[in-house]
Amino acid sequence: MNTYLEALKIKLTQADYKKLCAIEHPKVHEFIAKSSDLCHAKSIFICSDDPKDIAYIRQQAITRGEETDILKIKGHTVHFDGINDQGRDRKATKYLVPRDISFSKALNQIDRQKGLSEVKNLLMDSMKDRTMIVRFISLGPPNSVFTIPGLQCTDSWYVAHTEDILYRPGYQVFCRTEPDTQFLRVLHSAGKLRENMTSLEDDKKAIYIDYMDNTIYSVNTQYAGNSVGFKKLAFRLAIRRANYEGWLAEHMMIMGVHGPGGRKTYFSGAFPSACGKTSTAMLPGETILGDDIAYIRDIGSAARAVNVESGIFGIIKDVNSKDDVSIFNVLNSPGEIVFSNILVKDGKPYWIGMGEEIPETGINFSGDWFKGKKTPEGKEIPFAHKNARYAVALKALQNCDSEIDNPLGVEISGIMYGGRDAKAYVPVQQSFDWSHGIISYGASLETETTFATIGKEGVPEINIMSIQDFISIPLSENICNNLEFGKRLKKVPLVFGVNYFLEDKNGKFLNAPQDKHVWIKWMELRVHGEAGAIRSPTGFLPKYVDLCKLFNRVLKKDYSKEEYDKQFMIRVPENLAKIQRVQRFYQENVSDTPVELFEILDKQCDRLIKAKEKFGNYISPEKFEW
């Protein structure tokens, strides 16, 4: 008899050890049995995916006290995490690196062998009088040369519940897989929880990346983004398994877009959290495939992705109905989604930016909560937090994209890079070739850090790609991959860069929320040569004509010349001191760094000089049509 099979036999049901039988897989039986006996789990309970187990999980979640369904929408629950357990913690998120090997100083990281023993110390006993729950998912189509197959064990009920929300079911997966068969293993424990149910040591979080062993570790936190480890903890694996495997593992979202004559075009974007990616995603009347990550492959020299997803965790901060119709939809009608720290009073739920009054008592995660209720440091505490979330099922919108399951994915056309920039890019520009797209708005994406990451906000930052929180090889292997991946492609995607939160000199938004979509409309006709542009020294502009005609058919509004002119303007000063920024970040923390960055960095430089000579600092994009 297989040895860890025997091990771990005292702690499954009948039913339960029959299921995992199933699965020819040693190293399944292996993890599984280590990770029991760590955490000295009471029971295991193993999920095949079947509905009766599906239900069995979600209803464990609400009598445990994870979620509660005092929501009166049917299929709608709540979830609160802990006060300081509220998003991605960067400082508590490490990477496990060998001894005489050490990644760029802008990743955080340990040595291997003092970070084991120090998640393990405290993962021992964790879920000691608890049931381990053990998921198999399936990163990507099942079947699909983009399938990565994920197993993770975890005390939490709302977490493997979560899963379910999000990821696509595994189990069958893991029993056609061959006993060598590479997959990733997440190992999580919630630690010590208060009468609350939320994790009482969050002082002692930790999220630790083993890349040698293809394992997470996560304790001490319930929040998803740290827990479900195949959000963004697993992504971090796939980056490096892409970088060296020839494909690229993305913060993207893919997106259908609507074009004439009834085409639809495929777009992917990359997006730091909170900049606009959800919503572009969720523009009505086009689709969405995926808001999140997307996988990349070559496949007939064309760059085909898939969504990893099957759902969305989205952040639910000013989603209202105007802005966001179509989740703004789903979120008020019945079916399955989780809702995370959100204001709740009588069996309604509120977040900041919905649109409507505030009632000022209700429960959110401080409890009972009334309006000017502090925290023991006397910090007043918000009815909602600005993380607040909501899990849904991407086959719960109206408007998502069939191909979602397409096994070879869909052909990518466009691809978008936008950050958080005040100052200095216009709000969509084209780039002249692959390489220039990839270093100008890809490798240069600057934002401002925001509430979705635990830290101060607003504080301007690099932010490679929108990965540079969960890359797992050193930064110049990633720019060098980008770049080759797409020189090898026949039809290669035209780059975008995408800036919705340019200011004026007064801190005054240029771009209403809704502009986007004429953005995206834009770029659409560019994709198929259906639209003009003006060379600038930082990109091609949309022409004022185009989007006259745009903002018309799209928005039924007018768009006056004097707005164009005032997004549209070339701001030399501003465009320089962001060249010399992103070129010190990259000489300071990037050892390597592919001299092809610096070149176009350069001759960006040098472009935007010359027209300042020639036509001042601030230059109207006429000055650049000839």
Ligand code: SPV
Second form
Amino acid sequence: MNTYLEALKIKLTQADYKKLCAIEHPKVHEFIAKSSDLCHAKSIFICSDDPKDIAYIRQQAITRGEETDILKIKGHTVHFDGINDQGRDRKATKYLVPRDISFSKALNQIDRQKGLSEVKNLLMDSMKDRTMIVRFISLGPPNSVFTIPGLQCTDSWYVAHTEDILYRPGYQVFCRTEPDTQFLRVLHSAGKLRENMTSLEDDKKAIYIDYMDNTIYSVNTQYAGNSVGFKKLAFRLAIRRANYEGWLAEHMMIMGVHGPGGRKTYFSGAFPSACGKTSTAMLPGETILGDDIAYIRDIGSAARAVNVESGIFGIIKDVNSKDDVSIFNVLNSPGEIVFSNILVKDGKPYWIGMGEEIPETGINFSGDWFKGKKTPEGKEIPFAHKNARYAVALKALQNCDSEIDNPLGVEISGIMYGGRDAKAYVPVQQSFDWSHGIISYGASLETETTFATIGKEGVPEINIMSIQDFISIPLSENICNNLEFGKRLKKVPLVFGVNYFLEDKNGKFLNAPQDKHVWIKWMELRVHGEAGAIRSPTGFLPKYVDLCKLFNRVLKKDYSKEEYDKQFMIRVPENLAKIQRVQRFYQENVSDTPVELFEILDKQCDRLIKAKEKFGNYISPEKFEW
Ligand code: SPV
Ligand code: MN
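Switch from the form predicted alone to the form predicted in complex with the ligand and print that structure.
Every component of the complex follows; first up is the chain already shown.
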């Protein structure tokens, strides 16, 4: 008899004990038993993915007050996180690094033994009067070369419920695994709770990643980005594994772009949080396969991608009936949705930028809220958080792509990188080749910190391929892996750089949010060789005539030559300054940066200087046309 199973038996119902016995993987039993022992769980609930188990989890989340069902629309619930727990916490998230191993200084880290003892102390006895919920999920479609099985123990019914919306069920995957199959482990406790069920000791938050043991520990937090281990925490481990095995784990959405004659072309795109990733994938008339994390493999010498997840944990701020029609409709229709950190008044959710008048009272994360309400420190409490979110299953969306569960993924024809760049890059451009795109758009991606992470907003930073926060290997290795991946392929995806945040001299955005739809359609035409381009120093630019037609067709809008010139003008000083910042970042922070990076950026610099000598500092695209 397996001693771990035996130890677990007293905390399980007969039925749940049987569910565990069906998994013949001793490491699974060991992890659950050790977690229960450390946290001193009162009882254990095993979720087998049976609809009854799933319904029970949702009901418990409501009964215990971790979610409330005060919203009028059927299936909608609300969850609140504490005031200091409404975003990913970079400071509290650390890699456990064994002695004698040095990680890049850009990564937040702690000595492994010290960190383990710290986090285990925080978790100790945390579930004394609680049930520990055990969930099995499958990252990527089950039964596929992409599949990574995951197991989470948590005392949060909200977390367990959210995982159901965001991930594919994995109990059957575990029942079929061989005893030596690698799987991901997550142990989470919300810690001590306030009366409104938010985590009380958020100053003792710890989110530690033990890559030696494929295990994630998270305590004193509930914000899903910190507590749902399969999201960004598992992603960190996947990036490591991908690097060693020669595939890519990326912070990318995946979408099907529908082109002329009914054809569908798949694109993936990396954007830092709150830079337009979900709204791109949700463009009306197109289909969404994923909005956050993609695994990409070389299959048949093409880049094929799956969505690791099966739902969206999306930013709700600015979702309104004009700019984000599809999401807005979903959020106003019956179906399972968990809102977080919004305001509720008379059974209706309110969020920032929804385009409606906001009531002066209601219920939010602070309890009963009224306009002007202040924290004990005297800080005004906003009615909703900027990083308020919604969780919804992709299959609940009308625009969910039909290939979402294809075990071989979909073939990616184009990859885009988009940052938050007020000054330099044009709204859309295509790289000269794979390496140029990876380096000058991906590895040079610049952005500003946003509300999606805790801390100061608007701080400019380099965010390599939008995964800077999640890279747990030397940054140089990650870049090499990307470069090599594309070089091995016969069908190489085109690489595009997009920038939705370009501003004029007065700080006004040069594009409307809807314009991105035109850029996407242009990329689709480029993949099929059906649109021309102008070779500029920073990449291939769209031609005015093509954009004019597309603006007309896609947005029913006129597009003037003046707008085009302002948007696609090559801004030489700003581009040169950008290259300098990027090169300095690598020189100062990244040892062993591949020389290719400097070569590609140096060449870009030379092209810009030559162009400047000929045409001046600000160059209209047509100057480059022959
Ligand atoms: C992001 O911030 O990039 C997200 C949400 O996708 S989180 O779960 O916080 O990572
Ligand atoms: Mn994300």
